[in-house]
Amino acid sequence: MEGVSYQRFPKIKIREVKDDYAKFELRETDASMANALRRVMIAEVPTVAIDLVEIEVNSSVLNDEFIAHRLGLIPLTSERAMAMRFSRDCDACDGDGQCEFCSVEFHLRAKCMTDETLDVTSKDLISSDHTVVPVDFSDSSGYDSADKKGIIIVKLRRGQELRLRAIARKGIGKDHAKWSPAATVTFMYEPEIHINEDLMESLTLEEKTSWVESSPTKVFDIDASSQQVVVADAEAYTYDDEVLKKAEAMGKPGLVEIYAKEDSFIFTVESTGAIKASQLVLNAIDVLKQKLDAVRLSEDTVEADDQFGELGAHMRGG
C-alpha cells in the first residue's frame, strides 16, 4: 500500500560480554536481518592472517606447504583490520602487498641443540607490528603454566631447524577460513512456554514428573512446596516436541502451548581471538550497513537512469 513504512527499529540486549564470548538479545526485526547478522560475523569482517609464506630452511618431517597451512590458521590480533587495506587494493605497493598499509611481516628462526624436543609455537613468530600478534590463550586456558607456550607450529629434533618469513594480510572468511574472527555464532528463536493450569491440575504428581521428564533438556521443574509445574528454564527448549507428544499420549492434549516469538531472537558468539566478541558484533554491524548503503546507492542509480535514460549510463561513464 502507498504510504504504508515497512522501518523497524531493531533493538539489543546484552546478557554476557567476556573476551571470546558474547550472548544478547536481538529485538524487534526478523529472521533475516538475523541471518544477515550472523552471516556477516562469519564471513564478512575482516581480521588479519598469514597469507605468504617464504621459507629459508627446513630440516623437520613437516613439508613446506604442511608448515604455511598451519602458519595460516594461526589467529592474529587484528583490532586494527578494519583500518588497513585489502592488498589487492593498495596503491602504496601497487597491489604487490608487502607494505606497512596492507600488510605485517613476521620471522621465524628456531633450531634444536639439544636432545630434547624443541616445540616451535606460535610464540616464536616475530612481528614487525606490536599491534599484529600471535592470539595468547595463557590467561583465559585452565592449564597449567608449563603448557602455556602457544599453538605448536611444529616439533624439532637435536639438528633440526626452521627458518621462514611470513606476510600476514587482511582478508575475509568468505575468502578462506583463516580469516574468519568467529569460531560459532548461532541463534535462536525465543520460545513462549504457556502452561494450562487447569489440565495440569488434573494430573497426579506422578504423572507429572514422568510429563517433566520427557523433555530431553531441563525445561521445566516442580516446586517442592506447591508441587506445581513451573518453567525452569524456557531457553533451554530446542523445538524438540517431546513434551507436546507426550501430552497427547497421556490423553491431554493443550496441556502446553509453545510458540516462537517471531521478531525476538538469542545470539550466542564465540570470537577465535583475533578480536573480542562485543567488538566482532560492532564491526558486523558497520559492515552491515556498508552493505545496505551499496544497495540503496544501486537503487538510486537504477531510477535515475530510468528517468534520464542514457544520459544518466553515460554521465557515470556507462
Contents of the next structure:
Amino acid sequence: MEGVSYQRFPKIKIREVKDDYAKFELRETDASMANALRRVMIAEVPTVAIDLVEIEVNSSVLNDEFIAHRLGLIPLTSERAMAMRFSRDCDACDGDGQCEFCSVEFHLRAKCMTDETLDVTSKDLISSDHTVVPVDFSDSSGYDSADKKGIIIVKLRRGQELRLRAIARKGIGKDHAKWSPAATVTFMYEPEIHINEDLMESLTLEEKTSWVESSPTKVFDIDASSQQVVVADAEAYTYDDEVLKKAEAMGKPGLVEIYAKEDSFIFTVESTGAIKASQLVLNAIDVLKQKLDAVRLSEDTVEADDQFGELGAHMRGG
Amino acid sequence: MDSLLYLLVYPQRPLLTTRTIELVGYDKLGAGQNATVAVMSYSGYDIEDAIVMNKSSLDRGFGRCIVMKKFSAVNQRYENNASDRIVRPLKVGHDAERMQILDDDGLAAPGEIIKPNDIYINKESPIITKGPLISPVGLPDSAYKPSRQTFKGPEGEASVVDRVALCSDKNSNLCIKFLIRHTRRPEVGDKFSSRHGQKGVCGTIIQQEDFPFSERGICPDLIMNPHGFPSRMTVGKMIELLGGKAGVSCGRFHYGSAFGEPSGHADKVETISKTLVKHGFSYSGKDFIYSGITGCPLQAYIFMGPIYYQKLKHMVLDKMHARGSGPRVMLTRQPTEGRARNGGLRVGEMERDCLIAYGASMLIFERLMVSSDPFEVQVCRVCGLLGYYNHKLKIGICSTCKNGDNISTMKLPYACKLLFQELQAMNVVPRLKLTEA
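Could I see the form predicted together with the partner chain next, after the form predicted alone?
Below is the whole assembly, all chains and molecules, this chain first.
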C-alpha cells in the first residue's frame, strides 16, 4: 500500500457572507470532516468573556451571582482572542489571570438618580482595552440606531446603585457556553433530486399541484407555461420524505428520486458577534490544524506507528 | 420569614396555555422554562425516565435556581435574669478564620460569602442560668461560655448571606434571622418535570457539540426517552410539543386542551399541524436530525419541540450522603440512621437474603458485625452465660460459676449481647454452646 494516498482536497464555495452570518458549500470531503469543523466552531474557537466579577456595591433587585452570570454571557469583540494567552498558562502573571496578556478589565458604575427606571446595559461596561468591548448590536442601517441599545444587565430604580469590576479572559466553548462564538452552526447534505419525467407526465395538472403541495417546504414548483414540475429549490428539501410518501399514495412510486450527496455540505454559520462569521470559520480551521499537529507531533506517534502502522504515517503527512 | 424558599432564575411563560391557566394566572407567574425537547434515545443515560441535558443550555441559565434558607438565633434570657450576649468576633486565635464573615456586632454581614462551618453568630451564654437573680450587666467575661452557631450547608459549596433581620419574639427576646442564599445550576440527579406529571431525573449532561442538531440549527435543551409515553399515555404532552412548536413558529400562544372546544379556545391538532406545515415543518412535528457526534443523519425522524419544564425541589445536593466511620447509637452501638445524623447505609433484610443465597458468608459477617457493632465477650463454656473481664487479674471470669476456669473469648454483635441481657431480665436463659473454644 506504499504510496497510496487517501488525501482529498476539500473545496469551499462561499455563498453569502455578512458580519454575523455566513453560508458556504463544503465539497469533496466527508461527514467526519464537516462535523469536525462544526464541532470546533461551537466548542473550541476561543473568545473573550467576563470570567471574574468583583462587586463593590449592588443595591439592585438582582443578586450578585445573577448579575455575574449575566455579565459572563455578554459577547465581547474577540478578534484578538486567537493571539491572547489562556490565563492558566500565562507566564506574566503566575496564573492569577490579571495581566494585560491574558485578561481585560472592565468597570461598571451606574446609579439611578431619577424616578424613571434606569436600564444598565452592556454599553455601560467600560473596557480597559479598546479592542475588547461589548458587541454593538445597533443596526448600522439606521433603524432606531439613535438611541443606545445594548444588552440589558439590570434595571435600577431611584437610589439603587451598581458598581463593579470585571475581568474578561480567553476561553473556549467547551468550558462554558459563554465562550462559544457560534450562535448557530449547522450543515446539511446537499440533496440531489431526479424527477421521473415520463411518470410525471402521466399525472394531471391537479395531481401535480397536490403532489407539489405535499412538501412542507417549497422544493418543487409547476412551470406556469409548460405545466411541468420543476425543482424550485433543492436545498429547501428537509429530507422529510413527504413527497415520496405522496407519490406512493398516488400509486406512482418512483415518481421522484432523492439522494443526499455524501460529499457535499451546505454550512450555515451565525456568530454571536464576538468574531465575524467568516473569521469564525477561518479560526476553526486553524484550531483544527493545531489539534492535528498536536496528534502528529506528539511523542507517542512513533510508538503508535507500531500500533496503527499506515494510519500513523498517513497522519504525519506520508 | 419562610424557612425554605426556591426561586427559578429565568422563569418563562408557558408557550402552551389553557383557559384555566389564564384564569389562575399561572402565565403571569411562571415556574418553569420552555425547553426544546427531543423525544429520542441517547447514550443509555436516559433509561427509566432520566433525561439528558445540554450543557450549553445549563451554562446559559436553564434550570438555574436560587435556594434561600433561614437560620435563626434567639438571645435567650434565663431564670436568673442573666441573658445570652453577642460579642465582637476574635481577630486572632484558631477560631478567627471561621469568624471572618462577622461584623463587629458579632453577626454575619449581608453579602458575605459563607462556607460550611463558618460562624454566623458569635453568641455567648452565661454558665450559671439558675438560682438567685443577678444583675444582667456587670457579669465578668469568665461567666460566659461560647455558644456560637455554625453554618451547616452543602459541603464544598459557597453560599451567601442574603439578609439579616432583627426582631423580638413572643417572650420579647432578641431574635436574629439570617436568610442564606445558594445559587445552583442543574447537576446529574436533579429532578425535573413537565406539566403532565412526567417527572425525571437528570441522567447525564452532554456538551452541545455532541447533541443532535437539525438543518435549521436547532439543538434540543434536553432529550427524553420515548419509553415514557406508551404506558403513561400522556397525549397532552405530545399536543403540548406540537402546539408549542407551532406557537414559536407563528408567534401566538396556543391553547392545549385535548379536543377543540366549540368556543374556539383550544387549537385542534389538525390546525396546529397546518400551522407547522406552513412554517416548513413536518405536520407530525418530527424533524430530520443529524447526530452531533458523527455528523451523519439519524435513521429516524425525531419528535422535537418546546415543552414547559419545571425544576422540582428534590436536588441531589440536599440528598447525597456517604459515610465511612461516624456516630453510633448509644443503646445498640450500631451506626446511626439517616442523613441528618451522618448515618450508615443499611444492609437490610432483602440485601442480606441475597448475600445468603449467593453464599457470601464472609461479606455478611463483615457487614453485619465487623463494620457494625463488634463486641468482645467472655463466655463460660460450662454454663454458657456471659462473664466479664477482670482487668486487675487479667482473666475472664464467669459471674455465675464464680471462677475463671472455663472462659472463652469471642466476638459477637453488641446488639446480640444486648438481647441476651434483655432476655435474662425477663427470666429467660440464653446459653451459648461453643463448638470450638
